[in-house]
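Quick heads-up: it's one chain on its own, the form predicted on its own, in structure tokens.
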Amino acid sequence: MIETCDLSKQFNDFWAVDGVTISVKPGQILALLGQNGAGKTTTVRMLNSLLIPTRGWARVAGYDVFRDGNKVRASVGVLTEQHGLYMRMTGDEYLEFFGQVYRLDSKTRKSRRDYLLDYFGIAGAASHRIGEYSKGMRQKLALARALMHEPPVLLLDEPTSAMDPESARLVRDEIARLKSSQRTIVICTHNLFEAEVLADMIAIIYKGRILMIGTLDELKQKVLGTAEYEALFSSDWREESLNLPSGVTLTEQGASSLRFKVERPLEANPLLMHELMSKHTSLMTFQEVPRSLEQVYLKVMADAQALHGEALHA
């Protein structure tokens, strides 16, 4: 649904995006993570045919972003960080206007407008001017606008910013529901929890370049190494030799706990648990030691910044 190769954008002598190559399938969510100024928004603008690539190419919903700009924009719903809301309009008028822009018939416009206003909990303010809305209400209305024409691709820039926790959860649930309908979604976010919960693929971008891309499990393996599992016992562990499966290493031993590195968990963990229970019947829990996206992101960024600093001083 989204495919790019060497996608790049230069402003004067500055490369805002430099060689981005990604592929996102129908029904997948890609989270694009990076600092302010890393190139996330410029990438999204090229995917929406608002900026012409300096180098490389991109296709969205089967359309080339350079040659088929109108078809790309008709296939994409966009939530930008700066919403561009028309403050003198009411919520009703605003969605009606964009329904006309997307050439929806009057019956479809009313149906979509009523559904989205109700779903995001702002139907009661539909007749109020947008200038009277809170930040959270404006965010909801902007997301409703992006969904008005039921596009196959969504490009969302900080979709839950300025929202209270309940509203943010509602938006995350809606994004997950949209994914199940085979929509392809790209989320630019600083919210690592949001990316961890929603994304099928995660890309970390730094100074216009993709440093790493993959599933969360793939990134954990690449950045943090082999997964660790911990066994907890209801009584002290007796000193006994263990016949560990291939690819399993004992890394730490406590009074009532053992920790292992496991290279192939699906194959090794059943064998390891059987061995532990045969030697010690008080096994209480056996679980992976938590490793978060935050750990991955911070290490990748620290390594990139250190490398960049070395390059500047070279």
Contents of the next structure:
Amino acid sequence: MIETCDLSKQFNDFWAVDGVTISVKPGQILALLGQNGAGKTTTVRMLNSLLIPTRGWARVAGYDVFRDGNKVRASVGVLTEQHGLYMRMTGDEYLEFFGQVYRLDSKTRKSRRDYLLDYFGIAGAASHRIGEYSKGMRQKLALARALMHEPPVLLLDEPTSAMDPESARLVRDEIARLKSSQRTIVICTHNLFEAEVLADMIAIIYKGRILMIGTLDELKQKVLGTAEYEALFSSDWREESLNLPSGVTLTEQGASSLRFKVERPLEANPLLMHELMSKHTSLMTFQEVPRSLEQVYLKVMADAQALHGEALHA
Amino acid sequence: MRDDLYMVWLVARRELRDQFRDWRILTPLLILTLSFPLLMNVVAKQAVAYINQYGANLIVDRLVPFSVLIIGFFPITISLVVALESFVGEKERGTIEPLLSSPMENWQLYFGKLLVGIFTPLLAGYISIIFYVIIVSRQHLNMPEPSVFVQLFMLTTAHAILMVSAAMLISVQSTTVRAANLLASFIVVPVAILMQGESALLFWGNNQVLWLAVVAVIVMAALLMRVGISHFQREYLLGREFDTLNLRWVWKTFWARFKGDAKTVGSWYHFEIWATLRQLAIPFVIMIVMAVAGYLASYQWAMANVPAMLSHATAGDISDFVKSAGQSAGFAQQGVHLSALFIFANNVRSTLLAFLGGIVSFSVLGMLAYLVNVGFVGGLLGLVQLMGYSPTLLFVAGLLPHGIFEIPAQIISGALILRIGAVLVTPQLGKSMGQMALELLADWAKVFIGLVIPLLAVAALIEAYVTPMILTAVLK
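Please supply the corresponding structure for the form predicted in complex with the partner chain (the preceding block corresponds to the form predicted on its own).
In what comes next, the whole complex appears, and the chain from above leads the way.
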């Protein structure tokens, strides 16, 4: 469990994080999105009790980040922006070292080491110096280090950067598995697809402040407005008057397609489909017009930058 | 406790393993460690032969202890790089964050690294010394006593601990390896100067004083370690990315502390000076206790030892000694008129020197200067008693008139120095070392300018124009 209230950090005259309030429950993943320097890493460092908040408070795994620093750090697995690997150690030695640092007994250390090296497909290189590893292998080893002590809270900074698609999928699967085992997870990422696939909640940070936080659907609703649905027909649409359910409006009409804005899809869509099929028997598909997180993110950022008098590509 | 110490060992073992896998560290270390004793042996022989050409009667045997000291020192300076880059190097390589993110205590991390920092230079120093001793022992020279070797090993160990403790402090406070390496001169140069003094003691053959040097160096190293661990903040290692000299911030921080909330000079005295003086309450008491103890000790010493010393002295010697001791102790001199400006400048200079000594030694040198002053007073009054005069009368007539102002000024000044040392070795949460140093400097400047200087000025005027008259009247 992660809870923060008005969490803020000031460096000299600069507020790197300003009033962040979040709550992530066990079994939930929060994705922090934002430009470089937006305050994501500073937030994560405060959650890991590496930086002392200037204002506000945070509790991680039930411990206060200010008072119980060591207990917080013992409960958290961190994947840092830089992997932080010791190049002259072997992969095996590296995990063994951190296993000892986290005070795991030798039996647990061995089983965790073997499992993680095997899971991430680097068991074959376990006795090689880390300096000989590829970028992707290093990323996997750093992630294995974060998971070594099976922490209840995970703070992952760009967990799949530098990975090939296959490895990235492997890591996403592992994160999903950890989520299902009631871990509390925060991911900082620039990979919007990853955030879309994994996150239960998404927070967009700009200049240290959270501009928006919520589920993907909530963000889409807030930023892009009411969802649009498209009906495709196998033949041309005959001009017929439609008895649309309340909260539904026709927005576009093509030769063999219709688009609707639907305010309450759960209630209105079955009625709408029924109406369409009763008027036109050749209804082929009925689906939501795709709206990606990227659209949401770019719109939010554009609005924020406009508000700060900045051009999008300045 | 065993588990806690195991964490220290864990950090140290990993670093050692890393180091001994790096040929770029090992090779030069090995070459220099082994070649330097050979070079020293040749140079020592050449130097003795050269000096003896001119009629001196120097033998190589006399140079052996000195050579051992130098040979132990050089590998330490070379391998100091290990300690210098212990934290800042990891920061630059990006490996520090996972380590800081672990549940290890600050002291475990710090001492783990300190252990490695000390181990490598010491190992190199010891190997060098042993190698040199083997070379020398094959040349049929008169070797020094085993106790001298023990002392030399202790001195080498103390130097290593001192230098590494300072290097660790630099490593934690620096933001780049380059800056840390540049700052290393502030370690090597003072230790080299210290070694010159130790070398003089070696040639002089005063073993007791050399043992004191060993103890003093270890105390200094312990203070440095304490400062290092007190100001070791995970945040500091991650929070700053580069060294920038922000003069605006320096001035702002200093001025904010110096001026406080005061709007007028009156309110500055009333609130700011008074608030700083309140912080000096404990140091103030310690300074008074030290003054009384120092006075009594030197008085007793004078009473016990001076008669034997005086039995061999001429009347002229005694008169000269009393004059110079009196001047040092701040007594007015009958028949000698010094200007108020001269006395004032002299007192301000000695106060400033004590302050400078205090800040570079965590108060130790400042306290020493204070004790020496107090000791002079006690010693002189003891001497006066032995000569048949009344020490109380001399104190009241020759010191007290201006001492009413000068003694509090010296005590306040000493208390300021003591507080600087105490604060430096105490953890200050949420404050960088720079900020803390600036605040301490502002506190010192506040009291020095606002209180100590005016007190010394009044004292100088009285000492120049009033005390001599009183003293003359009383002695008549």
